[in-house]
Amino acid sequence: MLFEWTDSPEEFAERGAAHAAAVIDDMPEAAIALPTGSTPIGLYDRWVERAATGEVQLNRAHFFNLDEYAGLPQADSHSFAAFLHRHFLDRAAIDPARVRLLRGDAPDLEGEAAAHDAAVAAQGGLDLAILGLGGNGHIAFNEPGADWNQGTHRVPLTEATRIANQAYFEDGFTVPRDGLTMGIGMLRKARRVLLLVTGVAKAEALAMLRAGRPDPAWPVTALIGHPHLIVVADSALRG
């Protein structure tokens, strides 16, 4: 586990983007799991800039989303699919044939989860999982007490997660009570994991990871022992 501490939003974004770009340089056809939320936006901005100048080649990589709200079609502006198109996929002109995003409005969510797993497996598994961190230690939508052996699955969202995500919407949208998420079992099998952590609300969860004791009450601790885990975090969280 390698920690890199950053002193500004610009450095945070630059470090994260550099680590992710290095994976693509090594493996141009890498299968990459993408997060949403405010934390990775700077990384996506840097990727778009680097792609425009030819510093990073994104046209052969394969992209998947980590999670999605149950019940929302991809075209809904509140969906995670729409977020990824808005902040990265469309701006970087990623070939749609190289993108596989969860369908929150699929009539059979269990079947959709299985199809997502199959699409990842067809690429030989994840080469890189880029993760954010929830205040309660969740990674993707894997909440405290989640089964650490699961693949993609449907999950009820905790009230804390729903309240935290509600802050992103000012139009009266109500965060759904359920989501689809890549499971911890799949994330731990990723060849490389990049964990991005910013914000004082994440301090306790990050401290639990740094303590080095796996604890199902803190899903992020499932990453302890991963052979290629890099954590890029605010220096303010160093303690």
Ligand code: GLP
The other form holds:
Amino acid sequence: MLFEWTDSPEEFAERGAAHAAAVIDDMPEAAIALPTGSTPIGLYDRWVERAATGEVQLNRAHFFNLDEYAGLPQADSHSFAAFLHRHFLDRAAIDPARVRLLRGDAPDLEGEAAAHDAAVAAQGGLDLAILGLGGNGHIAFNEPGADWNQGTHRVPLTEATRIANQAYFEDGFTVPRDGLTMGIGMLRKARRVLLLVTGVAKAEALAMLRAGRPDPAWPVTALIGHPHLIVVADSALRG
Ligand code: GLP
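Starting from the form predicted alone, produce the coordinates for the form predicted in complex with this ligand.
Next comes the full complex, and the chain you just saw is listed first.
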């Protein structure tokens, strides 16, 4: 586990983008799982800039989303699919044939989860999982107590996560009760993991990771022992 401490939002975005770009340089056809939330927006901005100048070649990579709200069509502006289109995929003109996003409104959510796993497996598994962190230690939508051996599956969201995510919507939208998420088993198998952590709300979860004791009450601790885990975090969280 390699920690990289950053002193400004610019440096945070820059370091995250640089690590991810290094993976793509090594593996141009990398299968990459993408996060949503406020944390990765700066990284996406930098990718978009660099894709435009040719500094990073994103056109052979394969992209997947980590998670999605259950019940929402991709076209719904509140969906994670719409978020990824808005912040990254459309702006970087990523070929839709190289993108697989979960369908939160699929009539058979278990079937949809299995299809996501099959699409990742068809690329030989994940080469890079880019992750944010929930204040309760969740990664993607793997909440405290989650099974650490699962692939993509449906999950009930905790009240803490629903409240945290509600803050992004001021238009009367109510955060759904369930989500679809890549499971911890799948994320742990990613060849490389880039965990992005910013904001004091994440301090306790990050401290649990740094303590080095795997604990199912803190899903992020499932990453302890991963052979290629890089954590880019705010210096303010260094303690
Ligand atoms: C959501 C997402 C996670 C994300 C987390 C943190 O719950 N499902 O994948 O990491 O929020 O979001 P933020 O970066 O906005 O703090």
